[in-house]
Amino acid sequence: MRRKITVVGAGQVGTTVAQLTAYKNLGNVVLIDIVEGVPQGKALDLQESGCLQVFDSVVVGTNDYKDTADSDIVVITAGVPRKPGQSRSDLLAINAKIVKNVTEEIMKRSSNPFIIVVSNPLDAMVYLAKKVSKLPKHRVIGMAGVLDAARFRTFVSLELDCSLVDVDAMVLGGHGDSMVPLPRYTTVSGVPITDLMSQEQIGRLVDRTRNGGAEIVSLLKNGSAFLAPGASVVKMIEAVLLDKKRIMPCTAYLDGEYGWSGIFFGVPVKLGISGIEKVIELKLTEEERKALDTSAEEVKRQIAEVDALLASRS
């Protein structure tokens, strides 16, 4: 039986996820959105490319959550982007309401899905999805580190003029300005970039990685990144459904790892058929640990805001 992947939100990220999932024949796809006609039209367009891209997946567009029943994986991309002059707290309040409603609707119809959250502010929204769904911690995850590491890998490859496939990168922490790229764990064919670049080069690439999303927003003028985020999600879906045991940085629930508990945070995890099979604890320098703790404090503040919002609406 084919696996069922539901993508909530038929915007550019959601559509990219649906497209790449179908192209890779990972399972049947349900694309759901509140706007009538949009998910249906995009799903039909994608289905009509099946004979050209040679996939047999069935793609359905819908506005009704009944079509998501018995999903194996649910990707939540729904939410609004931050507008000029809007505070992070205002964005959190708006998207918390959306993600809460989406999660409730999904859980009414799917008993044990693996949930991947993409909506921002990412760390707070994946925490919210976990709390509302009441799923075990290994069944809820956030997509951030895969994307941030992909950006770091890309910038290293361009800087060194080397093959992108030879570059591996590690980025920890919250998804935002406080993320912690780790040059010591970023390599080219096993050689740390600290042996291949000057500190000035590394610092410049670290800063560019932290501002990777903002750089694209500034270029597009009206929109944000969607191709790399969508591809990052599909790498995670593939790791789970094909039981690949991939180790990649993702936003996972911490229960004492790295000295933190009760928060979702970007750390390396092993992804397989049961979801998060293990959180990998890296040996960090004092400086790296301090940067990670600073990032964790910021995430903790966001999560406190989520708890306060839930309490006010209960």
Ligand code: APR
The other form holds:
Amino acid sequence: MRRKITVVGAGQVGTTVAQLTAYKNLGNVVLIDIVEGVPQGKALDLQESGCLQVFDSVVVGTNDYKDTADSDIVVITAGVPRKPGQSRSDLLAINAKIVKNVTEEIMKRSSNPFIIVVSNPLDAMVYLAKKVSKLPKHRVIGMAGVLDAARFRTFVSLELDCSLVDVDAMVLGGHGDSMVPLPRYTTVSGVPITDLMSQEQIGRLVDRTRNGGAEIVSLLKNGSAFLAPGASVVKMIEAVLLDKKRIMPCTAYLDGEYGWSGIFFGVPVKLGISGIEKVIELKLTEEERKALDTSAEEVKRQIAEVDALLASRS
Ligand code: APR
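Output the form predicted together with adenosine-5-diphosphoribose (APR) next; the form predicted alone has already been displayed.
Whole complex next, starting from this chain.
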């Protein structure tokens, strides 16, 4: 039987996820949004490319959650972007309401989906989706590290004028200013970049990675990145559905790993058919550990805000 992948939010990221998922023939796709007509129009447009791109996935656009029934994977991209002058807490409160509602609607019709969250603030939204869905920790995951590492890989390959394919990177921590790119675990054909570049070069690339999202926003003026984010989500879908057991940085629930419990945090995981099959604990220097703890404190504060919101609404 074909797999069913539901994408909630037919905006920029959601549409890219739907498109790449269909192009790769990973399963049938349901695109759902609150705006009437948009998911239907985009789904039809995508379906009409099937004979050209050669895929036979069925693509459905809808505003009705009954079409999401029995999804294998649900990608949540629904939300609003941060507006100029808006505080992160205000954004958190608005998107928390959306992500809570979406998760409840999904769980009424799919008993054991694998949920990938994209909506921001990411670490808080994926925590919320886990809490509301009551799914086991290995079935709820946030997309951040794959994207942040892809950006770091890109900047390394541009700096060294070498193939992107040979570059691997590791970025841990929360998805935001406090993320922790790890140069010691970032390699070109197995050689750490600490052996290939000066500290000044590395520092510049680390900063550019941390500001990767903002750099695109400032260029686009209206909207944020969607091509690399969409491609990152589809790498994760592929790893799960094809049981690839790929090791990639993802936002996962921590249960004592890295010394933290009860938070979602960017760490390397093994992704396969069961979802997060293992959290991999890297050996860190004191400096790396300190940066990671600072990031975890920031994520903990966001999660406390989610808990307070949930308590005030129950
Ligand atoms: N249910 C379903 N869809 C919703 C809901 C809801 N309750 N609320 C908003 N949406 C939809 C919007 O109608 C819009 O089509 O979510 C979509 C979001 O798309 P974009 O605004 O284009 O945002 P995008 O660039 O795709 O980013 C998606 O990723 O980076 C994060 O925080 C960002 O939440 C955003 C997400």
